[in-house]
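Coming up is one lone chain in structure tokens, specifically the form predicted alone.
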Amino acid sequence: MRPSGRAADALRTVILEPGAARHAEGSCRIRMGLTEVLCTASVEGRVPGFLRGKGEGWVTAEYGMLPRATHKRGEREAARGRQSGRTQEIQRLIGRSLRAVVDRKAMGEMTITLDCDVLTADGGTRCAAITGAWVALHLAFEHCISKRVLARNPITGQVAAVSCGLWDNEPVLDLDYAEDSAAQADANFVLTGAGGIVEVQATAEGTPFSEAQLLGLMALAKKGTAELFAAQREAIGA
């Protein structure tokens, strides 16, 4: 029995709220169980120096956790004057994941920054951020179309992410914190709606896991992301 009481192949309750931030060109608040992340997309009419004159855009991300996103207050990274290695790794993952489904030539020379701020953390924050950020990005591009900045939406497909792990050595889907902190293995899968793999992060917490168990985790991830893709489409009105 999982601590959450869910079936092995059950996601937590997923809620995607598009347009959650008034001033951003695109935004989405995503809730996966008790985990809640606000994703906003900001459009700028310029690109980093390494892309100037190349006629293509850039999609990047920043990630952070509010001080009381967890059960006790965490220090703001800005107050420390530097980001943790974990924060840098996660925001790079979010950026890579979104760029995998964007035709950057179709963007022209613009930058879209996805800010993913964790309001409440209960496991799977990076996965929720990727899933919600895709909605925010899609809406930002639609905003650019409405302003006649773009002729078409540069998004080429969907991307979403979900965690899986081994609980009592059996594959389970969408770990909350209680499961993630005690699982025999945990993994994050970033998959596209066309069936592609953007990234897989899988780690044994003790005894190594088998190839068969990894394939079992992948099967659950495919099922979970299929449900997330459906939720994304509903959120953008597709």
Given for the second form:
There are 6 protein chains.
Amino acid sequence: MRPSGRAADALRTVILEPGAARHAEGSCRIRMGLTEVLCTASVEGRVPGFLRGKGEGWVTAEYGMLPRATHKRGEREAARGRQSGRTQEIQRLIGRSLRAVVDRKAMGEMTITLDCDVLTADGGTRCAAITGAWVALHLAFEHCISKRVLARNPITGQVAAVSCGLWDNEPVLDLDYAEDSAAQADANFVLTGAGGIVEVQATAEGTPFSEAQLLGLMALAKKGTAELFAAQREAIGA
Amino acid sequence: MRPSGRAADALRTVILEPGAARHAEGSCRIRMGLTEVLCTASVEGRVPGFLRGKGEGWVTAEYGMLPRATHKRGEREAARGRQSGRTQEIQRLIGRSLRAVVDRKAMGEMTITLDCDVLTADGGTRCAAITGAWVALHLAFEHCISKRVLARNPITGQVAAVSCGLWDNEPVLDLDYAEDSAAQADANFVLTGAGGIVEVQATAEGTPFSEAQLLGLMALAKKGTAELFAAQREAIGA
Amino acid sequence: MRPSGRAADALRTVILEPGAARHAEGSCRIRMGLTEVLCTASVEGRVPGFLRGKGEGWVTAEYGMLPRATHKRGEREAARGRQSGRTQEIQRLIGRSLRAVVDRKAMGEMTITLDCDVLTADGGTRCAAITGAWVALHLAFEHCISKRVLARNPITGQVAAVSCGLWDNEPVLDLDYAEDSAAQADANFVLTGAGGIVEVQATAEGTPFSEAQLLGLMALAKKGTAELFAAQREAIGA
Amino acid sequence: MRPSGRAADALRTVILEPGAARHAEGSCRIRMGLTEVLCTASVEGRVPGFLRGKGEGWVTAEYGMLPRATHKRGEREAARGRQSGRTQEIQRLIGRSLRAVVDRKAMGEMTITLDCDVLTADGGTRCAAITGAWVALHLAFEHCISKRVLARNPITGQVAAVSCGLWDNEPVLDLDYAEDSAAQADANFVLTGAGGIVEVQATAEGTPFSEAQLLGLMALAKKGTAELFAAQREAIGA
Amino acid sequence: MRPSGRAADALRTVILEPGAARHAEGSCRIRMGLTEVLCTASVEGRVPGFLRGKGEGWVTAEYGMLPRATHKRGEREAARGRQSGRTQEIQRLIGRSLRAVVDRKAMGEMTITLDCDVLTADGGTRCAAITGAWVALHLAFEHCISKRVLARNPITGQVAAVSCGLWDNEPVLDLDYAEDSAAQADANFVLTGAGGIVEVQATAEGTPFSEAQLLGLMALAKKGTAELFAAQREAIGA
Amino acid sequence: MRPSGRAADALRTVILEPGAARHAEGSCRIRMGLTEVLCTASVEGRVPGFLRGKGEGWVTAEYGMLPRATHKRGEREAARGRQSGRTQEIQRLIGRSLRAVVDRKAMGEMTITLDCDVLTADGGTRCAAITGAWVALHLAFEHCISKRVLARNPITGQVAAVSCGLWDNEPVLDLDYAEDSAAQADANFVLTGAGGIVEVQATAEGTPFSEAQLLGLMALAKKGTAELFAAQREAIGA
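Could you switch over to the form predicted in complex with another copy of the chain, since the one displayed so far is the form predicted alone?
Following is the full complex, with the preceding chain placed first.
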């Protein structure tokens, strides 16, 4: 039995709250169990230097964690004067994942920045951030359509993410913090609504794992993201 | 008539939500109108170097704002690599204000850090942070008592803060963002439950103001903080 | 009796030395007792980005302290790699105070930077900086007139600052370092020659103070700044 | 046909040069085609704070690239004042990969730092770094044995890494820079000599890929690392 | 004729003002023509880590320039967040030069930090800093003797510095800013009272110079420092 | 007898390997005994702001050392977040030295950056960097000629550098690390092929030295650089 007592293939309760941030063009608060991430999408009418004049848009992400989102207070990155390697790794992942389902030529020269800030951390924050950010991004594009800045939504499909891990040699879905700390392996899957793989990051914490186990983790991830895609569609009213 | 349409001496709706952060020893989410600040109090069993061996505790604060708490996205301070002068000024003010109502000798050698993170900004965030942080601090001390780390609560009284300003030459209470941007003067008052002044910061934005006007602002602040003290007492169940 | 032995309403000896810096467009060395601050005004023919094209000028300030201006050597901020929160708070205050008496539209698109560097610190350095910087700024504008860059001086009035404090529950004027360290409350007043208030910053160091005490401090500040205004007028030959 | 003209399952020429750095306790220069990375292992008789007193050792890595290792000169990270997110991500990966095959309790309280510096970059630098660092680490432990600091080598197995990608929808092994820039997907596999998976990082650059394609990439990775394991054994004289 | 109109072997007017800084254990304000540097020596009863427990002292220096010490305002290094290469180069030179005439074993475990802050710059600031810092250091050691911290002065001799340059192919002594900007070569000599060379830094600005010219510059430096040594002795009352 | 056993006037074995870096427009690996520095010259078609529009080029240098180039691992400057004073001093010296033999007007508006990275350090790294960088720079200009970007090579002569020191009061040429650590004085000479002096930096480590000794060091430097000039000519095929 896994620590949370959930079935091996059970997600935690997922709640998506679209429009949770008053000022942002698009936003979504996502809860997966106790984990809670506020995702906002901010639209700006210009692109970074490397894209200027190319007629394409840009989608990027920043990630942060409130100092006391965690069991023990973490140092505030703004006070320390730099973002950790972990933070940078996560925000690069979020940006890549969302760009995989956006037609950037259809955006024109605009940038959308997704801020994913963890209010409460209980495992799986980067996956929750991707799933919630997709909703925020979708809503921001809809906002642009309503303002007649865009004629159609440049999103080409859904993207969502979930973590899986090996517990007592068996694959389990959607690790919480206690499970994540003790798992033999930890894998994050970013998958599309059409069944494609955008990113796999699988890491053995101690003993290396086998290809069969990797496939077992992926099977759970497909089941988990199917539920997340449904929740996303409901959140955007599709 | 002031922009918000409120009476000159009317606070915005104040909601204090104690225990809003799952992991912190004490916490309080405060809303004043649209402004929303999450205040957490984290207890650590040691003091900064300058206090070591003196048998006293320390209370300090950090302040942050989510990038899209504001109408226009602000740069993330962690990404820029340093906290702005404004941020540092505010977190110093919050720390000073709370230390004014704590018997630091009664704490023993422990540090409590108050993290005040603005989730939505609509004016008055530093004042809301002080008012909410007092509740979080009180609860953290109660937590220490329940854990038998402290025998009694070292808080010596209540402290709360409110902003006032001059609108059309008349004093008005509790400025929202639109009012703050257009006010002739802007003053923050940090007052105690016993009627004392902890801090006054009054600034003319354009034309200097008079002593009579300063007194008018202070009268409103007294009225406003009286309501905030009541809300604090209710929040801690006193 | 206060530690310095001065009467409660007595300023320290004030000496303003206009033109103390050879290269600056305007400058003034100010001494208030042992406290000594060198204020220079540097003129530059452009404005920060947020003002470009608006036809207005900008007045800003930077503040520093020589490492051994103090009793005990302080760390050099350039070596540490960042300015302290205190430094930033002070330089923001100096800039705001001077902008309160400048018609920025009359400046045209130019920036004047006031560098206030403390050569010897004995309390009241930020107030001395404001009082001296006003002289430096006035002289820099006169320099611009002499160079036919400006037709008239954009300064609209005088501004000066003084600190007051509570000693043995009584208000006293112009605290030196020893007094400042032991005062029950500490207040900085930035006032104009026309009797207006530009900024009040009053802080209880221990016990909160009363409104009556705040008024007592302000009465002393008015008396003190009256003497400072006279010294400023003498310094600029008015 | 892939750009390099190699067969889909062909590695580039691999050359491992053990002992390439004169001063380091262990070192290895690795070339995979034009890519050239110098890996050094430095032994220090203490551990980071979080491990002190636990009787375990630590293995960590740093990664860098000479500014002109690349076709176009890159900014020097030391001059810019911070390591990029990419650099931090890579050095975290190298450290994790090597720790997966080290019995840290058998090390005692010592730290080994692997510096992997890219002298020439032509794709696959992080994988080359892992493969070469394993040799450097092995030699450093042997050095400790020769100095009677350790009784036996704490390495529990081999680890090596290789990149694979999708070219024209077909999996190809060991991408060079030109191939990497144009591949549809890019995957790094860190595998052990015993056939286990330590880490998989697979990313779709444009179109998402399928599970079958992921398995195709993994099959190539197994073939490629088998050759790398042989080269490692030869390099250490096993 | 050189720009300043001085004879080729003429120093500018030198004024040493010992005790110029109220709080420092030793201090000296030095003026060489318009150049003005405030040198303070601060005593601290401990040494940097690399000397701990060795029974030796340390002498180090920091150098700074007020932003408007120069004709055109320079950026404040504290605001920019780092010291320039030039600043670091100069403060390393000052420290080395003074350590050359100190018996560090005779100091015991104490550190003296020489802060050399340029109030007005008109060429030759690093040389003036060395010459003035020697006086400050001497006085600080005398202070330690008066406090019975030291039994005798650990200074083993005098050290002073002067710049020379080539003007119209002829060596000239003690360049001011205008001369320095236009000289063909620029050399700083740090010499001891006993006639030894501590440091020579000679740089061709355009055309390389000859050994004969280097000797001509050195001859001037000997003459110039002889006068500086006399001024130093007078300043310390020797 | 000096520690290395070499004759007082003997250079270490010098090996220049032009074209050692695959991607750079010009490059040279230089070995002087064990010291090994990789010098690359990177051409960029624009100049820094202070030269824009003046029709001149710029030559600048950056210097680095691999963390384990040394006997004991040094901290990685990119990880620490800033370059040391020593690094900045050296890269400024390299840039100045090369600019002394370049007709910058003949370059047009282009920048060449010389990256000098120490792969193995055994004394004399800054001198080796200058000598090797000259070759890299020459080749980069030849590259520009071959690409018809330049019509002729803007280099006006050769420049090379060597260190000398006092050992047992006698001048010796080309110090290795062990000699450098124990020498009484240490001098770096940057000389031109035409016999001119570009830079002299001579420092007494303990006892000051005499003018006669300085001349003795210089005589060795002339002999040593004559050999280096021959090696440079051979390297560029002149």
